[in-house]
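One chain is shown next in C-alpha cells, namely the form predicted alone.
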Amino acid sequence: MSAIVAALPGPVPYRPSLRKGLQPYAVVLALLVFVAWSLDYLDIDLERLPGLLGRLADVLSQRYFPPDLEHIRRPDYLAAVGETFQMSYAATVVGMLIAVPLAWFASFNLSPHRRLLYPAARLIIAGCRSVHEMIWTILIVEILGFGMLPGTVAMTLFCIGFSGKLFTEAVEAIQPGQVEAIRATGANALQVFVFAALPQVRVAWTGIAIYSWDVVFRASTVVGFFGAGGMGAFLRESVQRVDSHRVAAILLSIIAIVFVAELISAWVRDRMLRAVA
C-alpha cells in the first residue's frame, strides 16, 4: 500500500498565470485612457464644473424662486395630475398585454417557430425600444394630433420595448429541467409556456410589471410637453411664456409625484412578490 502511495504522483503547485492576472488591470488602464481621450477630442472644459453648483443656485434663487405655487393648486392642473395617472396606467396594461406574447415568441428557448415569429417578435421589442419615448410622442402626435390619444398610445410603444425585453430575458433565464418534463407528456408549445415557464417567471414579470409602470409614468409627466396632454402641457405653457415661478412649481409637482408614485410601487411590489412567492 505504502509503495502505491509513494508513486502516486504529488500535488501539482499552483502557479497564477501572469497573463491571467493582469488583463483586468489592462482592461481598466483601457478604458481610462479611452474616456480621456473622449473628454480631448470632445474639448471638454473640465475647469468650469467647480463652480457649476454655485451658478445654478443663482440661477434658480434669481429667476425660479419662489415658485408659484397657486398655480398647481388649480383645478385644471390638478385634472391634468390625474390624466396623467390614467395615461400611464393605460399605457403600462395594454403594453404589458401585448408584451407578453411577444415574450414568449421572441424567447429563443420557447419560441413556437424560431424561423418566422422569433425574428419578428425580436423586430418589434427592438424597434419600440431603440426610439425614444419622446420621439415616439412626436411622431404620434404629428399622426393623430394634439391630446391624450397620442401620448398614450406612445407610452405604449415604449411599455412594450422596455418590459418586452425584461420579459424575454427572465423567459430565457429558466432553468430547463421543468420544460423538458412537460414536454415529455406531450405538450404543445403553448402547454409548455403556461405550466413550465410561467410558474418560473412570475415572480420576475411581477417586479417587472410594476416597475416598467413605474417607468412610464416617469415618462408620462413630461409627454405633454410635446402636445400629448398631462402635466407635461402645462410646463410647456408655463415654458412659452417664460413664467419661470410656474415652472418651478410645476417642476417640484413633478418630483413629488414621482417620488410618491416610487413609494407607492415599491410598496405594491413588496406585497405582490411575497403574495405570488
Given for the second form:
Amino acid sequence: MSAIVAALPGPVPYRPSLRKGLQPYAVVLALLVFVAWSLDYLDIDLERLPGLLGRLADVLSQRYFPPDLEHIRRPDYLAAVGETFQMSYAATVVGMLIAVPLAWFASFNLSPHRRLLYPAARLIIAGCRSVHEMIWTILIVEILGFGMLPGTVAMTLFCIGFSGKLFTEAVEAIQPGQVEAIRATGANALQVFVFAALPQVRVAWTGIAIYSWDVVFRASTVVGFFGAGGMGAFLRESVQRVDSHRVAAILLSIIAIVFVAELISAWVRDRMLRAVA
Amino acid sequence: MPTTTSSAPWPISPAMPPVLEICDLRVSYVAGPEVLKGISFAVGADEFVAIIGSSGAGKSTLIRCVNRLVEPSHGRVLFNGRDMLRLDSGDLRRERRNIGMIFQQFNLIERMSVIDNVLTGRLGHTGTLRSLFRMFRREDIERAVRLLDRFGLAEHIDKRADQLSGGQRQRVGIARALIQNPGLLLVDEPTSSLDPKISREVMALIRDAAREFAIPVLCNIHDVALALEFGTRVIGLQGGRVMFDAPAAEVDQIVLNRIYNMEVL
Ligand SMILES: Nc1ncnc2c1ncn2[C@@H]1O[C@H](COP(=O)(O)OP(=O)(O)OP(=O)(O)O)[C@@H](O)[C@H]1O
Ligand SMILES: [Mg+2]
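Let's see the other form, the form predicted together with the partner chain, since the form predicted alone is already up.
Every chain and every other molecule in the complex is listed next, the one we just looked at coming first.
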C-alpha cells in the first residue's frame, strides 16, 4: 500500500459499477442481435452473396458493354451537363442565402427569438430534410411540370435542409465566452451573431458550403430521371428504350463528372479554407 | 484612509448615492440548490471592491448577475438607481452599454484584429447596419488607437487577437471594456491565466484606469495579496453568503483564515 495519501476515515464513497462498465458493450451486442433478427425476419439468403461480383461482371459485359460513347458526345447531352452544373450552382447559392438566416434562428445559443423564430426555423430545416430529395423532385414536377425549374426548386429545398442543419450545428458548437463578452457590451442579437459567431464558424461554414454544393450536384445529375431536367432526363429516355449501351455510357459519364466535381470542390475548399482561416 | 465610504459599506451618505446596490440577491441554477443565498451590499463611485472566497463560493455568479449574464431568482440589483432585474431586453442592452466586463479567459474574438476587438466595446452605440460592415465611428477608432497605445499595444493593432500573449490579450480585454465609457467595471479573475509579474501589471492597469475615469470596480480575485493591495474594500464570500465586508486595511489574517477554511493560506 502506498502511503502518499492518508487512509480515508470512513467507507469509500465510490464503488465502480460493473453494470455501467458493461453498458456500451451491451448496446453494441443488442445492435448486432437486431441485425441477425432482421436478416432472419426478412428471409435474406446470404448464400447468394458470394456470386454477386461474378454475376455483376457478367451483366456488365454482356448487357452494357460496349457503352455507346457517341451518345454522350452529342451536343444536346453536353448542353444538359452544363445545365446540371447551373442547376446545382443556382440551387446551392439560393439555398444557402435562405439557410444562413435559418441557421441563426435555429441555433439555441444565439437564436434572436426562442419562442417563435427558433421552433419555426427548426421546423423548416427538419421539414426540408424529412422529405428525400428525389421525393421533393417528384412532388415539385407534379406541381410545376417538366423542366429545369422544378429541379432547381427541389435542389434548393434539399440544400436548405442539408446545409441548414450543418450550419446550425457549427453555430451551436462555438465558445460561449466570446458570445458573453459581446453580449456584455450591449450589442444586439444580430451584432452578437456577426461579431461573436461568424468569426468562429467562418472556416467550418466554408467547408460546409462547398460540401453542400458537392452533394447537391450529385443529386442534380439524377433529378432529370423524374422529369426535372439535366443529365438525368437522358438516362430516363435510354432506360425506357431499354438501350443498355446508352444507359452504360450515361452512367459512366455521371460517375466521371461527379468524380471531377469532387476534385474541383476539394481544390476550391482547400483554397477557400486557407483564405478564411 | 481616504475612502470614507468604504468604512460604512451600506447605506452610504445621501450626498453620494451608491452606483451599485445589491439587495437580498438569490440565485439557483436550474433545479439546483441556491448558489447565492441573499447577498446585499452597495458600491460607491470611488470604490475598488475585491471579492474573495474559495472556489465555488459564488463569486462569478454574483458578478454575472449584475449585467444579467446569469438570471437571479430573487432580489434587486440597482445600477444608478435602476433595477437591472426589471428591465426588458431593450433596456437591458442599453444598460449593459454602461457596464464594462473583463474576463478570466479574456474572451476576445480570436480571429479578429486587435483593434476590431477593442471596437466591439462600441457595438451598443453603433447602428446595426454600420456594424455589419465594421464601419465604426471615427472618434471611436481614434479612442481605440489611443487606448491601445497607452497599453503598449500600438504595434499590434492590426494583428489577429490569437497572436498575442496572455498579458497582451488581457490588455485588449481591458481596452474593450474601457472604450464603453462604463459607469461600472465587472472583473472576473483577471489574472488567473497570467504569471505573477504580469498579474500585478494588469491589476495596476485596471486600478489606474478606474481611478482616472472614476469608475467603480467589482473584481473577483483568488489571490488575497492582490485583493488587499489593489482593493479599497474586500468582500468575503463563503457558501453563497457575505462572510465579511471591510476596508482592505482592516482585513487581517484571522478573517482570511476563516473565509478560506485555512485551506489556501
Ligand atoms: N452554469 C451553471 N450551472 C449550474 N451550476 C453552476 C453553474 N455555474 C456555476 N454553478 C455552480 O454554482 C456554484 C458557484 O459557482 P461560481 O462559478 O459562482 O463560483 P466561484 O466563486 O466563481 O468559483 P471559482 O473561484 O472556482 O471561479 C458552484 O457550486 C458551481 O458548481
Ligand atoms: Mg469564478
